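The chain that follows stands alone, in the form predicted on its own, written as structure tokens.
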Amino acid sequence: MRMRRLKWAADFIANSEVNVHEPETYKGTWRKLLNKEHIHVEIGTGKGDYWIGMSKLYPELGWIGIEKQESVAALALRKKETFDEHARFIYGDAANIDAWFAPKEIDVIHLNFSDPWPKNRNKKRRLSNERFLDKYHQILSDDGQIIMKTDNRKLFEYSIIEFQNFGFVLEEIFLDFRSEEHDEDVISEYERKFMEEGPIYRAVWKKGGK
């Protein structure tokens, strides 16, 4: 997601009580901070619809949104109307995720409509590339999961192979996820636009041995 830079974004993020400044200082203590036993992380929140919606739908869980683009992160934080102890945000690059979370600290990672980086020379930037999977594997609990949704078939096919090669176990797969109702999964404004254009692909992987 690319958009015009918002002049107010930096100050808004700096003053947000939802944004966790210096997230590395909470490494190993996120369950205590959120006061929850199970933690979900969404990497690439966009404008925050899914992160906010899921935190409302499942208040018994901890929810952490991550977004690296300043203006987009600011919009997500502005959309969060109330402060909830169990929902926090990190403005930063997920390439540093293993510096923020301790081994086995996270229960579920959500990858929603990640940038497909279609050119082969950019494949290391894909959030389902092995260099990210290595970090996910470290921070996920023994029964941890990764849930991915995308409208991009080629990225989905690439990801299935990449996860398999890294030892993750495929538990669920949908080639047209929204062809039936799934009230358990929030539909963001961003996803709704893709639904009008074609199928939504979704898969769930469980952490396995490398």
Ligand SMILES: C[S@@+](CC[C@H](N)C(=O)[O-])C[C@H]1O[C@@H](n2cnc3c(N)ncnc32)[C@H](O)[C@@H]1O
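Beyond the form predicted on its own, can we have the form predicted together with this ligand?
Only one chain is given; partner chains and other molecules are left out.
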């Protein structure tokens, strides 16, 4: 997602009580901070519709949104009008995720419409590249899951192989997720844009051996 830099973004993030300013200091204590038994993390929230919507739909769970672009993060934080103990945000690059979360601290990781980085030379930037999977594997609980949605068939195909090679076990797959009602799942900004144009792919993986 490319967007014009917002001048107010840095101050807005600095003053936000929803944003967790030094996430590494909470490593190992997120369940306590959010006062929840199970923690879900969305990586690459964009403007926040999914993170905010899911935290409203499932208030019994902890919800942490992560976004690395300053202006986009500020828009997501501004959209989150209320402070809820169970919904927090990290403005930062998920490449550092293993510095923020302790081993087995997270129950579910959500990846929605992640940047596809189509050129092979950029594949390390994909959020489903083995570089990230290694970190996800560490922070996920023993029966932890990863849930991915995308409109990008090539990214979906790549991810299936990458997860498989890493020992994640495919539990559920949809090749046209929005052809049926799915009230249990919130539509993200990108999803709203792309669901009229073609199928939405969705898969759920369970952490495997490795």
